[in-house]
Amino acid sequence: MEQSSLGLIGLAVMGENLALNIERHGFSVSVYNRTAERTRQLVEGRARGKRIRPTYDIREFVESLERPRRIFLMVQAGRPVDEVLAQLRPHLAAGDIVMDGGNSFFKDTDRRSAELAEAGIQYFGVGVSGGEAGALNGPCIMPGGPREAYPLIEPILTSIAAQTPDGPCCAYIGPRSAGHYVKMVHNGCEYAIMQLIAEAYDLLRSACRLSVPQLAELFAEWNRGELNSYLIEITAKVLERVDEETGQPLVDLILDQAGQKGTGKWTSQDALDLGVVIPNIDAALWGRNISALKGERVAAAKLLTGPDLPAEALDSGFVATMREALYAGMVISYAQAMALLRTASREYAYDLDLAEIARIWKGGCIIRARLLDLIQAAFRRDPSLANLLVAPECAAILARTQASLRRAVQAAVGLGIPVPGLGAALAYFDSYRRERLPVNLIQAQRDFFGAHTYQRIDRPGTFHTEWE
């Protein structure tokens, strides 16, 4: 039997859709799943008549592949990846390529890369964004690993990726764990933008008294302008959906508790380790964490008081204010994500091309947005740009929209409506633009109680004062 171009392990929805995508673009695929029934369901169903070959044990799977073998893992991050690699290793040879397409922690990818390199096996951490639809129709793909082996997988990855006028939404990211790191930060930025959108929805509904159908129309309108993005688009669609049983907007029947899978948390943790400030991602994380305290919040709502909402809705001009505030928050969130990538590139020797990352994020992925055109242009013009906020295009946007961001935050605070994302964006912007911050006092306090020393603005050197 003819050998397959590529093997794929893991046939949950993402893996199944990716296998179908690969086959549709002219590559034969061998598939394997831990439970054989899942494999049978695929080949007897959606894959019937296609060049998708079922296998039912690891040896059969590996032997069905042409050399050098190219294997895509679509299994749950963590221990399952190590378990599959342990099963594969006895059957692999030097030169074979293994790609992990899950959301693996980047330090795990570094470890696996080093371990497999000892046997001559080329390991890639491949970020894949776009959800189930993207996996089938064209995701954003962020591969990181040995550059010399990339040409062996590039034709497959670029053909199955989302396509834009600027090219396929796939590019070599960097060595070792670079691809998984960029996907991790992508997910962190996704958290931040979703939080901003939720806060805008809450303010417009609570303060402007807009109905869910009105909000659906508004977000659809916003998606036709500068806010155009996948997340704004699906927000309109979510708000349009009516529950068939009750006739109510479905969003009103969904419990206000948000889950998370870890990539946002990892983003914040590594940013802390690197000393990079990403308050919008941090705010999105604690926003989800406090949502989990549903029982406590219900009890607290009966005891703790705050401002009453006004009897009348805020004036209609606040809708335009909210649009500009949301846009400002999105710009600032992307700036934080790119600042983290810039520092990580230097710290981990990834040599990231931020303009190219912005380019491939323009299609297929969850944070695709019109704004990425501007971000790509800014880093293409100046690859050493310290922060996106100081790019002329972004500085102009924030000069135009910051008054709206301030008004939105002020209104929310006055009404007792929590806006951790909008507030974090404003605080980051104001902190970054100030030449002098009050931490001179903090450093003096540190020197007072711990002799931590300080520097002076009027002379070089390190100083300590006997304060008492």
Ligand code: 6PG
The other form holds:
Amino acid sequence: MEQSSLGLIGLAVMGENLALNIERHGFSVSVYNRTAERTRQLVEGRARGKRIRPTYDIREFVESLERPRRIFLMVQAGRPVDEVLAQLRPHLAAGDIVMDGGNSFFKDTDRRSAELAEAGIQYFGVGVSGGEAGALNGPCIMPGGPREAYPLIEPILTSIAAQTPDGPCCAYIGPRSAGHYVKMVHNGCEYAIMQLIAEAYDLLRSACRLSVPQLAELFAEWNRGELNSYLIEITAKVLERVDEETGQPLVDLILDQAGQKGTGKWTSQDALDLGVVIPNIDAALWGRNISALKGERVAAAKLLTGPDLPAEALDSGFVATMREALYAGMVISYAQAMALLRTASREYAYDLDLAEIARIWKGGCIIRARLLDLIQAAFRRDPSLANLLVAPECAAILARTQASLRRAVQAAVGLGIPVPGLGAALAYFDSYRRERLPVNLIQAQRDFFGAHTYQRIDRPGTFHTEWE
Ligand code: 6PG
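Show the form predicted together with the ligand, please, the one above being the form predicted on its own.
Every chain and every other molecule in the complex is listed next, the one we just looked at coming first.
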């Protein structure tokens, strides 16, 4: 029997759709899944008549592949990846390539790369974004691993990726865990933008008294302008949806408790380790975490009061204010994500090309947005740009929109509507643009109680004062 171009392990939603995508682009695929039933369902169902070959044990799977073997793992991040690798390893030979397409923690990817490299196996941590539809029709793919082996997987990855006028949404990211790191930060940025959108929805609803159908129309309209992005687009669609049973907007029936699988949290944890400030991602995380305290919030709502919402809705001009505030918040969130990538690139020796990352994020992934054109241009012009906020195109956007961001935050504060994302964006912007921050006082306090010393602005050296 002819050997397959590629093997794929793990036939949950993402794996199944990715296998179909790969086959559709002219590559034969062998598939293997821990439970044989799932494999059978696929080959008797959606894969019928396609060059997708079912295999039912790991050895048969590996032997069905062309050499060097190219194997995509689409299994759950964490221990399942180690388990599959342990099963695979005795059957692999030097030169074979294994790609982990899940949301693995980047330090796990570093460990696995090093372990497999000892046997000459080329390991890639591949960020894949775009959900189920992306996997089938073209995701954004962020592969990291040994550069010399990349040409062996590049034709497959670039052909199955989303395509834009600016090329396929796949590019070599960097060595070792670079691909998974960039995917992790992508997810952190995804959290930040979702939080901002949720706050805009809340304010427009509570303060402007817009109905859900009006909001659906508004987001659809916003998606036709500078806010154009996948997350704004799906927000409009979510708001449009009516529950068939009750006739109410479905969004109103969804429990306000958000889940998470870890990538956003890892982003904040690593940013803290690297000393990079990403308050919008942090705010999105605590926004989700506090939402999880549903029972406590229900009880607190009866005891803790805030300002009453005014009888009159805010004037209609506030809708345009909100659009600009949201845009400013989005720019600031991307700036934080890019700043984290910039530091991580240096710290972990990834040698990231930030313009290229912005380019591949323009299609297929969850944070694709028109704004990425500007971000790509800014980093292409100046690859060592310290912060996106000081790129002329972003500085101009913030000069134009910051008054709206301030007005939105002021309105929310006055009304008692929590806006951790918008507030974080504004505080980040105001801190970053401020020549002098009040930490001179903090330095003095540290020196007061702990003799931590300080530096002076008028002469070099390290100083300590006997404060009492
Ligand atoms: C994507 C997504 C996806 C991710 C979730 C995050 O790029 O397709 O980022 O990979 O797993 O969207 O999920 P949680 O919100 O559950 O953490």
